[in-house]
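Shown next as structure tokens: one chain only, the form predicted alone.
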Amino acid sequence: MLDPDSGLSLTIARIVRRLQGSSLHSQLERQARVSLHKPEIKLESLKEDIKDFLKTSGWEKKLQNAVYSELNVFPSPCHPAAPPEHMKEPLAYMRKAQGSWEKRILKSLNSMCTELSIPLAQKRPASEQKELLNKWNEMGTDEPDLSLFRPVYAPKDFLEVLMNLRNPNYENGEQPSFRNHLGLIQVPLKVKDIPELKEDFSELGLNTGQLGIDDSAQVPPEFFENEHVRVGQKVLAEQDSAAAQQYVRQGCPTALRADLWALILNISNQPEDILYYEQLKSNVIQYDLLVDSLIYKDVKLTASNDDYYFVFEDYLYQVLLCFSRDTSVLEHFTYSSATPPKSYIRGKLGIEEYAVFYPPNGVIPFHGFSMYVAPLCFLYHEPSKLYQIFREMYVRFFFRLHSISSHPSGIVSLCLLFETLLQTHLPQLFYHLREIGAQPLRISFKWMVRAFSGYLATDQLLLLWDRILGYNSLEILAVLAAAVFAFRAVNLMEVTSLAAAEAVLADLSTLKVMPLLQIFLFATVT
């Protein structure tokens, strides 16, 4: 283990190194030069005077937000002697399982490519480029024939892989014993119990005001809502990412949510960001990738059929097509257990110099992927801002929901946390469902993989995502999944098959997120 001092110095060195190449660094340098011409800057106290100038002109706050953003995204530094793959994933058997899963995905993609005789990438003819540019804002009207394309994988395929995960160093006989976990996930990871979750999510307690409860029509706004909105406006005026993150733990007022999320994610949509988005767009116009058809198919199968999201179809195409070309996304693989897939330039198979990442961002979309973007369309209507928010949400949170890792916010830990909470606090229900062949995780897995997008009403989903951002953790997804089962427990005890259990839990659109979480965490006797 690293001692705290060397850990801190390694973190500082890494953040300095990363910020040195950023546009913020060059802007700070420019401002420092400009300040030299000001009369209040004295040569004898130059360093302190420039620091004071950067503080009063708001640049120090921007630097603080950038540092805070880095601390939130990147994991704590490993021991200097640890190999680089430890930063990606410390457990060897998890790395191996993720590697095998990636080979399966790539094989599926390549076989589709061969079957359909379609190249992975090709330049569009000039006429097609012009046509795509003209209909960029109405791509939803296009009806390409996608009948031969199939999603590379769906969440249920991924669940089968997770069910077969085993730690080879852990003696786990086939015979049931007190040591065996009765759920589908059979790996020994440390997950939190309710007392620990209560401590972590203390701001969700019964005595703390919450948007999602205390803003209902029955509660006069002067009791909580008015004051909460006033504090939110003050947080925005201060432009402090850390304060914003703390604030959203009690929920975001609808009118302030877009700005607060952008502040937490440190997204300011500068001219260079808009230009970068336009470059990605021109790449989409020029080149046709096989994954474009997978994106079209996914949007058609999911968001286009959703009562809340079908109106955003054009936005989804724009964002996801640009996302597939964005090589800056590759950076998240330094702290993700996944590795970006590689392909070879035609005729150069196996020659390493001709290997390229495919797709350019290293992320192969799966069935339901577009639902990560859809809720954000309610908040952001300017495509480049929407794009940046989604990209940041993905590299902070969503990538963990479809890769195999031991991270507390990774999907394996979330599944185990869900099953452990249910087994511990609703043992009769868990055992009943298991006996009738309706393992709870088979039902809840799709909710967690999509972060409940497409299952909850949008206002409730945004309240849930407020808390994901506020706590910088996805663990709340597993808690909510368990809370839903607890809420429907009476009905579930009556069912006799998996189909009947799925029917009881088919519609979550009427559920209220915050009361469910509060009751499960704070009003249940443990």
Given for the second form:
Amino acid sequence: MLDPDSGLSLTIARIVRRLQGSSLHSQLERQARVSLHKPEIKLESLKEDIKDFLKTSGWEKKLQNAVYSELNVFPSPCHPAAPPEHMKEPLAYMRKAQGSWEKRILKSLNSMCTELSIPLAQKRPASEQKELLNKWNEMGTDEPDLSLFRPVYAPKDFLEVLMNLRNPNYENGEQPSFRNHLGLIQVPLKVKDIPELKEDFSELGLNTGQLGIDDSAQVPPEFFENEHVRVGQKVLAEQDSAAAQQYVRQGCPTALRADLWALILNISNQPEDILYYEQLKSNVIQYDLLVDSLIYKDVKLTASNDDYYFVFEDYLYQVLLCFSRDTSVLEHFTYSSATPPKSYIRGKLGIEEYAVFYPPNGVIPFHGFSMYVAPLCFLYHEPSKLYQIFREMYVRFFFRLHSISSHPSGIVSLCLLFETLLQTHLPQLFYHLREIGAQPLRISFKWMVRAFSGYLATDQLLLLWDRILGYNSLEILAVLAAAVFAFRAVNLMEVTSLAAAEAVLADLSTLKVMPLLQIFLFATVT
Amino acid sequence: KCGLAGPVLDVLSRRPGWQQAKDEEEWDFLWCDVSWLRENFDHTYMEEHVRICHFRNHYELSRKNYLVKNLKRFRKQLEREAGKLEAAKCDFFPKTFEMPSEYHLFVEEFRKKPGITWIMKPVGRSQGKGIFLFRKLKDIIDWKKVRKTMVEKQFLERGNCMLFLSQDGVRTDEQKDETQIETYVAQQYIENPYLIGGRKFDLRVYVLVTSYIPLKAWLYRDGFARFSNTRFTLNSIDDHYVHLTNVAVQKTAPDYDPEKGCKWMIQQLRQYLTAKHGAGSVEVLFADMDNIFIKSLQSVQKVIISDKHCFELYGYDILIDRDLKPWLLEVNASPSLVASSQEDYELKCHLLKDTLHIVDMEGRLTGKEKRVGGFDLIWNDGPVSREGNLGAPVNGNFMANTHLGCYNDRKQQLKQLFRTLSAQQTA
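Next up, the form predicted in complex with the partner chain, please; the one we just looked at was the form predicted alone.
Time for the whole complex; same chain goes first.
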């Protein structure tokens, strides 16, 4: 076992390595140099004085935020001798499964490519470039012929793969019964039970004020809401990431949400960030990728048909097309179990010098992918800021929802958590649904993969995502899914088919997320 | 009795204790359309308890040219009585000129501001019919010529009927018939509308007036924002679909997809604006909208024939510009009660149910209520405060009793209300 001290020094070394050479580093240096002109800085106590200066001018806080961000995103190193695959995914069978899943996706993409004789990437002719530049703010008005394109995969295809996951070292010869797991996921991962969840999510308890419950019309604002807003404004004034993350566990006031999320994700929209976005944009203009058509199709099929997100269609293209070309996203593959697909320049198949990652960011979009971006359009209207927020949300959270890993926030664990919660606390319902061929996960899977985007009302979804950011974990998605089933249990007990069960759970738009979570975690008799 | 199908009929049919009257039968409550009103109101005797859903001369508010006249007159009055600042609160209506009678005044204004866009709207028609935009005088000179010959023709045919309107006083029905054919208004087009996702939208808000003298008005919490299907640009003046946000017009646009639904509930809009501009600016915006409702009703207060049998549900069309200033586009006395989706159907049913609760043919209310279901009382011969009982003196911080775009928990409120009322009655 790694002793805590060397673990800490490894972490520190890693963070220092990552922050060195970053723009924050050069800014801090510049600030320190500038401060030399100030009268408070004396030669005798140079180091101390500069440190004090950085503290009072808010730069130390920025450094703190950056360090906090790194801690949040990167997992702690397991062991100095562990190979890099272990940071991606410690369990070998999971790595293997992810690998074969990726091969399947890539095969599907390549075959579509050959069928339609469209290259994976090509440079646009000058006239097309000019046209696209003119239409940049209204790409939604384009009506390209997308009938021949199909999404590379849909969530239900992914579910089939997850259902077939098995740990080769685990012998489970018994028939499924109440003594073991009755659900679709049959891998022995450790998931939390309700007492553990209650501890983890203690701020959602009955005695703590929440936005989404204690700001309703019946409750006078003096009880909770006004004070909560005041605290939120203070947090923003202090510009403290860690405090913000703690604060949003009780929900964000609508007016402060955009800034609070940006603070937690450590996004400040510096000039170099805007420049980076512009570079990506010019990349989009110059080159056409096959995945662009997949993105178009996805947006047209999902977000454009949504009653509330259809308005943001143009923004979605502006974000997703740039996203596919952003090679900085490749960094997240060091801690993701996935590996970016490789493609080869025409005629040089197999020759490593001619291998490129395809798409450049290594992420192949699937059916419903654009729904990750749509709710963010409610908060951010400037394209480069919207883009950065989405990218950060993706490399912190969303990537775990469509890759096979043993991480507690990975989709496999979430599915298992959901099924376990349901089986343990609503056994009758679970058994009944299983008997009629309506395994609960078949219905809730799509909710979790999309982080409930497009299923809940927007304000409720944002309250849910507040908590994802606050707890830096996606487990709340599984808890909510179970809470929804618990809420509609009476109706579900009466259905006799999968289709009927789907119908009972088809419309979640009237649900209030926080009361459901509170009741399920804190007010149900266990 | 009900002249219209759809949510109105459904709500009335399902109301406990109510029965639909057959054709020749006597009725206690009538939901009619305005043409019936015009033909029959004057010859119908109504007993004390009878209620009808329109005021005799609602067109003072709903006809664009009359509304303009009434607002202009009211503004002058306010300036005389209370000064320029107070009168400026009436500046929520874009500069409008009646055509062809105010043609010369219009040309004067047109020449003062060259290059801006104007919109021509027929006064009597709805759903976006007959509307067009123009920037050059030439565009309407031709139009005027055509109209003039038509007008002259009609003038000769009708002998010595008055074609143009008197400045005030009640207009006769024949005069209105003629103006129905001919009169348009030319209005300054709002060139900087607030855009969401590059699209223009307008708001539909519902205001219920149960009496004009004294003025008693209720504001419904729900409403919706209607989006144009295409991106806004001033380059395509001829493209009706870009500029007109009526659902009726959008439905015929080539890329209209009924599944898409181009409406947002006002709650959604309020959330979006709060996230973008902060709660303070949004409060100011909604307070400005309250001002529009009240001032517009006050401007016709003295002109509308007050009749205790009448009540009216108005649909206000509001446009917000990029400085977050609301503009009044028009007032509909017969807002569309046809539903375009399930959510829409529910909204309209609830709206109508609550309207019937307020009209209170069952005689359940005490008259002191400040809220019934989704309706908040916003004017009771004076502003209504959120705090305190109705009629109590206003003290300290006055907060208007309006909740447009706020949470609408009408079911609970109604349950509580009726429970209290029946308890009071048995006591």
